[in-house]
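Only one chain is given next, in structure tokens, and it is the form predicted on its own.
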Amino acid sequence: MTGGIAVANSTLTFLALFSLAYVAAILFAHRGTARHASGLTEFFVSGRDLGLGTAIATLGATEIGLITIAYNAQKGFNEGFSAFHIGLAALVGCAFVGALGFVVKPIRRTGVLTLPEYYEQRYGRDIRVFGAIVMAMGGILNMGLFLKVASVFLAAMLAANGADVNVNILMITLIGVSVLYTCYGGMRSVIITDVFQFFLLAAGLLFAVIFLTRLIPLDQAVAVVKEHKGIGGFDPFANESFGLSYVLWMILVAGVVSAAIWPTALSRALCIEKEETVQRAYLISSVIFLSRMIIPAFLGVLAFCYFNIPAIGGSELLSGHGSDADLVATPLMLGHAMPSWLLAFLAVAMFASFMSTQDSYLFCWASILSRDVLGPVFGTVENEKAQKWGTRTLIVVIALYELYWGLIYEGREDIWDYLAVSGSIYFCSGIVLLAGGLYWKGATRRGALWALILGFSAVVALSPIKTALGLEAVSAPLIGFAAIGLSLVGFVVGSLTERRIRGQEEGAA
């Protein structure tokens, strides 16, 4: 009992050390954002100045939250190596994006601030503001589970060492302190604090894998999973939880969607100094999409394996944690098995995965909605007083949307299924709206509006909506294949009427 009395103390102590470090750490970085405090350049895209190394850092950071860490633990926990295959697919899919440009070039040529306001400059205003809408709807809803899962994550990690810790004020704090650096100085404080997180974050989790693989080698991590999970946990074409339609689905979402499309990663294309600089950074970044993956599907891994072999953990540590078993498990080897010092570093690690996440979330969503509903609504777009308060005041009623929607939401769908479906609320229509806007002359408002309205069918995909419906038996990633399909024809035949309308109008003229 002393002993570990002794080792929760020590774990404290180490967490309030790395803490304040990190703390200071952070204020250092922000010594001189106060120089670049006018204008919405600055504001909204960190006056477009990123080198290549600083592009690829934030993109990291941003893309490489605890939320990540969770779910793609949750996924390795359940589904064993063949899980790796969602990070192989966000290789390619991103890798995809570098090597042609693939949306994020042409993006950046626009110099918008936003992406909706392209939308208005290919579109129109009406499809600007409504596009806005549907996207950050999307980003919103996405963000949800952020809070939630990183409380259990972290509380299961703290209390396995016996740390006595409220995650839940703890999270608070975060994302307290989240928002009050991002309303401070917009993305350029985003974009400082992330440089410094993906720098420690990558650390944190390189010792952590580093000092599990002594503990459990690579080979007995092979031979565990193939005598519990067989040839399901190696290869995902024949792992019942995934399959042919699942793999492709991952190509799009976690690569090329993940990438070009989805709003928090492609603003990074916006912010970055030279063009022909956005190739190189994502085509590089395509080694970290694919590590975000791995490296945590693989401490999920090393979870399982850790649970079923008695002599070093045991299945009776997981007892009592019921559904949550498979969210926990990776955590609850953390606390349990790392020295104080470590576990304690991880977890400021962690915290700071957490703030990168956060940071550039509620920004994205807060400036899309103040920028290009709000403005064009009430016509505020180009007043930085009002752009500015009303970003702020939107990133805090997002984080306060955060901590009510992690408390309520009861899906049945795990997490990165749940981001997946909810993101594609979006995605759906914006992938359509963006690459046929860049590459399709003949594209018009009606074929986007269209696109609009039949993109958002891929709520349907969300457990509730599932079963309300009746649609059990129907996949996930065959609901988000159909509304892509049901987005673009929409799209083209929406584009094709009105332009065969305004033919017979200029003809009868």
Second form
Amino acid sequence: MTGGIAVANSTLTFLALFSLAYVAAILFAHRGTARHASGLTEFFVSGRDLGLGTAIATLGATEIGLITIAYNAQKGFNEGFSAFHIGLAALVGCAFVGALGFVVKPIRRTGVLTLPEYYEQRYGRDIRVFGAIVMAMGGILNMGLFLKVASVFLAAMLAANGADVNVNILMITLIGVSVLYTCYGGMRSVIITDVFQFFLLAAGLLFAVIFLTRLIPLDQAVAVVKEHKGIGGFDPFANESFGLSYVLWMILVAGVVSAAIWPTALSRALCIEKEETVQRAYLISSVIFLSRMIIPAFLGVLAFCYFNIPAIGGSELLSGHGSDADLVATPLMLGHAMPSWLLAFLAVAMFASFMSTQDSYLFCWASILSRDVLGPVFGTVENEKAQKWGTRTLIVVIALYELYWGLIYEGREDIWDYLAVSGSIYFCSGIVLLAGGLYWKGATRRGALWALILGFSAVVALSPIKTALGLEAVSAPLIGFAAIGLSLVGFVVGSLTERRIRGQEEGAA
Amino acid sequence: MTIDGWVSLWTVLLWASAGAFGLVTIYVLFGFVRRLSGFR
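Would you mind generating the form predicted together with its partner chain now that we have the form predicted on its own?
Now the full complex is given, and it begins with the chain already shown.
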């Protein structure tokens, strides 16, 4: 007992030291923020002055959150090595975007500050407002579980080491901190913080892998997965939870959509100084898109082994966690296996990864609602003061919603599947409107409107709605593909009929 | 593909991703330090 308390005290001491160093680094990084000129471009796209390295870091930090680590670890724990296909799909999708500049290059050329602003350029003001509402709804619903998952993950990690920290209070404090600095400096604050957080979480993840593979060598992990999961633990096409439609869905969701359609990532393309840098940033970042999935999934695989190798003796730790066992297995392993200093460092890296995603998401959805919904409705699109205060207020409102949603949602799907489905509410029509508008001259307002309405059908894939409609047997990827298909058909038919009517009217005139 | 084939694929991908992630991080860090030092 005394030994356990000593370990916990040592962890908390290291945690306090690393946390202080982290806060000092963040304050140091922010010292020059206030010097930058004011203006909407500065606030929304960080003055559009990002170089290659900063662009990669901010993209990486945004896309590797604690939620990313948690859901990939959960997939690795449940599905073994076959979960690695999600990383491969992400690499293929992001490399495709980087190699061709798909969406990211032409959208940067338009010079817009937010994505719905492009909708107005291309389709009209009403589509901007409607599109922004759909975009924000999908995005805010998507981030609803971030806080809850982060709390569970960190609580399990520290508890396994005997250090009882009230993580809910800690998380609320961290949300408060990220709300404060995001409100203060806008996108520049988000990006500066992202760069520091990127270094921290990269080091934390790599240290964890190096340490744990010394404890459970890869050969041993392969043998344990082979024994317990058979071919399904390696072959995603043979795994009952995946299959061909899921793999194709991942290439789209984890690759193309995450890089080129999802606003928190695509907004980085809008911040890059030179148009030619955009493609290079995405091409190099495709490695991060691979790593962000594979490394945490590998930690999940190692956790599965950790609790299934009797000699290690960790199985008791996992008992009593019920349906949350797959989610808490990885943090329990980290807390149980790691030395105090490494655990404390990893915990701070996890805080950093939580905040780097949190700030980007808060800012992204708040700025879209302020600039593209409230702005056009109240005529304040170019009013700097109204835009800044609108964004700041909405950041606070979304943070409060996140606390509330984390408490009430009771879906049964894996976290990653929840994220893919909630995100699809936006991206099923978003991919059609963005790619269609940028690459098809015949696209019109009516096509965009129909695409937005039909793409919203993706909401059916959310677990509680699926159950209510009696559609449990239909997989989320199939519903997603159907929603994109519907949206595309609506886009093409709507555009063609509008052009035909226009042609007839012009002919009659 | 056999289990051994999948194991080989995932092993290569795992170490390649960890190595490449490390290299990208060092590249970004190097650029950041140069910037802080006043070099462009």
